[in-house]
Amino acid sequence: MSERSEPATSVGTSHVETEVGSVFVSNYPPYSFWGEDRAQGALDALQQPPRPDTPLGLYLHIPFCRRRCKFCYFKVYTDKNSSEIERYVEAVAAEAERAAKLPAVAGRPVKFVYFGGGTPSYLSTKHLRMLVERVRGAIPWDGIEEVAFEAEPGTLTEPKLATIREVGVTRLSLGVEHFDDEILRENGRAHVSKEIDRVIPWVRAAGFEQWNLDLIAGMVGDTDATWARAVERTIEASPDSVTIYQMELPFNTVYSKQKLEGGGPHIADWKTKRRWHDEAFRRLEQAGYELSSAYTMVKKGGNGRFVYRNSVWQGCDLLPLGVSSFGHMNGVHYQNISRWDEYLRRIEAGEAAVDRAYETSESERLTRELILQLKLGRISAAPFQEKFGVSILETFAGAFDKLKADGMLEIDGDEIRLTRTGLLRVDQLLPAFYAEAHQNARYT
């Protein structure tokens, strides 16, 4: 659950150059509409019983990394020692124990847990066991459908992978991003290819129900040849799923600051990144994978489900734990305080960590679920009619007609399908569905 710092419509379908400003849409309304003056709304929502038939998931933010990538804008720390990390783990556990007693959480079954970062695999086995034991003790995971966990190759050892599996992780996502050492080093990644090669057999042997490999198309230094090799190396690794993102330039990254100052390295344009993305998807299809979303391919006949993604996109409740983490409970979006010292102070003082919030309307929740589910590439209007009592084809007729005329989607009766062109630029299309008040707004 990462903060995206973009002007929401800054990169339209006609833009070629990769401009500063993120494109990826992870929530709605844009974060810039969330306010500290609305934080009480989140606290009130947590004191209310849950809405009927709404699943609950947990998001645990692990904000530690060996190194900050030059394209990274997440809340991460590269300078924390073991005692500081242990203090943080204890704080997150205490936050979970306190949340477990709130009416919105108490007694509810948990559908999924997501460990995000930062780098969750940066945690030592001692700290990981400590965190899981405390959180599970407060909010039981009995009957859980998925525990997803992000990992960086250089932080993994065979014993640590065994521990990750032992604490219940079912879906491991390996943040490879690329296989070329020069590209990895230039972009500030902490690992190189020998660490990837070392860890993949360990991941296979650990016996996760599913493991995913992440790639980024268009990292600084990427070429047709290096990208093609990265795709082939991915196929050789044979993960259960492959997730591909297109390189972007959010504000507050090393590369973005350089570009705003008139310098910095060349970043591939959107046309090139979309072509690479498309070539990777086509090659993966030849290798026995099929489409799961605009970003993800899964092995045919394998375990390709992603409970966290699907639940969030369908409007579940998500309890955020940790510094700067995002969630939504009872129709209210909110974020925890993003300052390390203040987060720890509040938790240790028995105070709430909520920093800013936004209480959504029914129409905003409809828009949010529509735009996020469009990332699947194919949706039916019927579930929206059943849940919200409105026809999305009528409510959003203008946006659908425009995108259809532009060749971005097709409509066949009740079904809406993105074309391949639309799929490869889906995040750049989604602001077409925003309410007028949210158009052209900075995303954060």
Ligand SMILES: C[S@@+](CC[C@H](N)C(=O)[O-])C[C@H]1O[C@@H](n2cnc3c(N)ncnc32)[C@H](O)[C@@H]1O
The other form holds:
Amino acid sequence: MSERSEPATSVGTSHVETEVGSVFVSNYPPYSFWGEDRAQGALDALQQPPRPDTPLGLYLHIPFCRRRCKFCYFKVYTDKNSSEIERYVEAVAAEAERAAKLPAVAGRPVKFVYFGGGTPSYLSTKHLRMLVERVRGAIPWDGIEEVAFEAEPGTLTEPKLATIREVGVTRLSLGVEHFDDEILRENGRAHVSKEIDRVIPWVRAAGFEQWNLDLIAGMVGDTDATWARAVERTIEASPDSVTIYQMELPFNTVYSKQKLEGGGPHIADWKTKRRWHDEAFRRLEQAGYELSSAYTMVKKGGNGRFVYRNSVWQGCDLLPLGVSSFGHMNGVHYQNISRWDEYLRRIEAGEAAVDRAYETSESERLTRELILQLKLGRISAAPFQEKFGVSILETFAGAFDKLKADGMLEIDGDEIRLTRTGLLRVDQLLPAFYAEAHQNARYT
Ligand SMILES: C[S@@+](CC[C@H](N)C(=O)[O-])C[C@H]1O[C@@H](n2cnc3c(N)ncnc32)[C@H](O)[C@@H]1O
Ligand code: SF4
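Could I see the form predicted in complex with the named molecule next, after the form predicted on its own?
Whole complex next, starting from this chain.
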């Protein structure tokens, strides 16, 4: 996911109220630069053999949810019935079958698969089995390192969890977000705390290699006390990893629309969200967790690896399947069509579903990998020198110097480390590395 410049949250304004337009940086160049007129670039890239030493992952977008959360910025549908979902599953499978024959995909080993949402766990066991069977039939994934799967607590039952496990999922990520019923309700979540309490023992018993719990710092109605309690409940649940996002307000959320119309509830300011995020990290550290990235803490000595995240941040190929799904193949970013009817029509007609694309240059790929890996909180210059033949310390000296002077990072020989202050606002720092043409542009 997820794991997505920006007008409203520059360092200079970061103490103020969360404004509409903030974003989670998940890619570079920003999506607003991708164009429909460049779609042919993606189709051409798929006709090329893969670049050497580039792993391949699959991203399967499952865009269904029980209800639309008021803060959510993903492409989701809450109105699809079982036969429409079945038609969609068949389309995604057909898309995989079509892609499997392309030179960029044919015969390649698959390093990881990511089921993202929406809510993959919204699928029935029948549809999930159908989907996996057909996609695996087309693009075998024996020897895979990770199959990651997002789940919303209220959609899970014990038999469904058994199926999720049986189809090969190794990493289950549970979208808990908060444990307080009033806050869950206010923010439009479909689940309540009773459902969270019910599923956690089932998730543990299902025996995934790893399970993760997502929280959001700064949901509407949150306070110091409710947040502290959410962190304690998380520690009691004892997941292998905990991911904490600070509440963002991209343009397309319900709350953003309310705010743009002059209304909407109060959303905690950035300073408060960062403090909550920091307090949670400190408490998790005391409880035996350690930092894995700006968002994620993992149990010390446990299985904290996250193949999808690390591979994407290191520039792997990612084959996007499904409506609105986006990925990156042979140096070209692209996104599938976002309209339900048109996606189905194209796939059912045996056509590609590519909508918009962007052919990256070598220097854009370098910037992309640099900014995404900075989210790990610690990077070395040597791997960039080896891969791109470039000294990042020299090429990005201006940005590094400025961030160092602002107390956001430290440089020690070859190593660049974000300070805790920098780590907690990493998304707001990254535009400093963007090329001039991409600065101050709309992100999506
Ligand atoms: C696709 S959802 C996860 C699966 C499932 N749909 C769910 O919500 O339980 C991915 C994650 O994005 C995060 N998220 C969504 N909207 C957000 C926002 N506006 N700000 C911060 N995080 C957000 C939530 O933590 C959520 O768990
Ligand atoms: S359940 Fe997840 S994907 Fe669906 S609307 Fe809520 S946050 Fe978004």
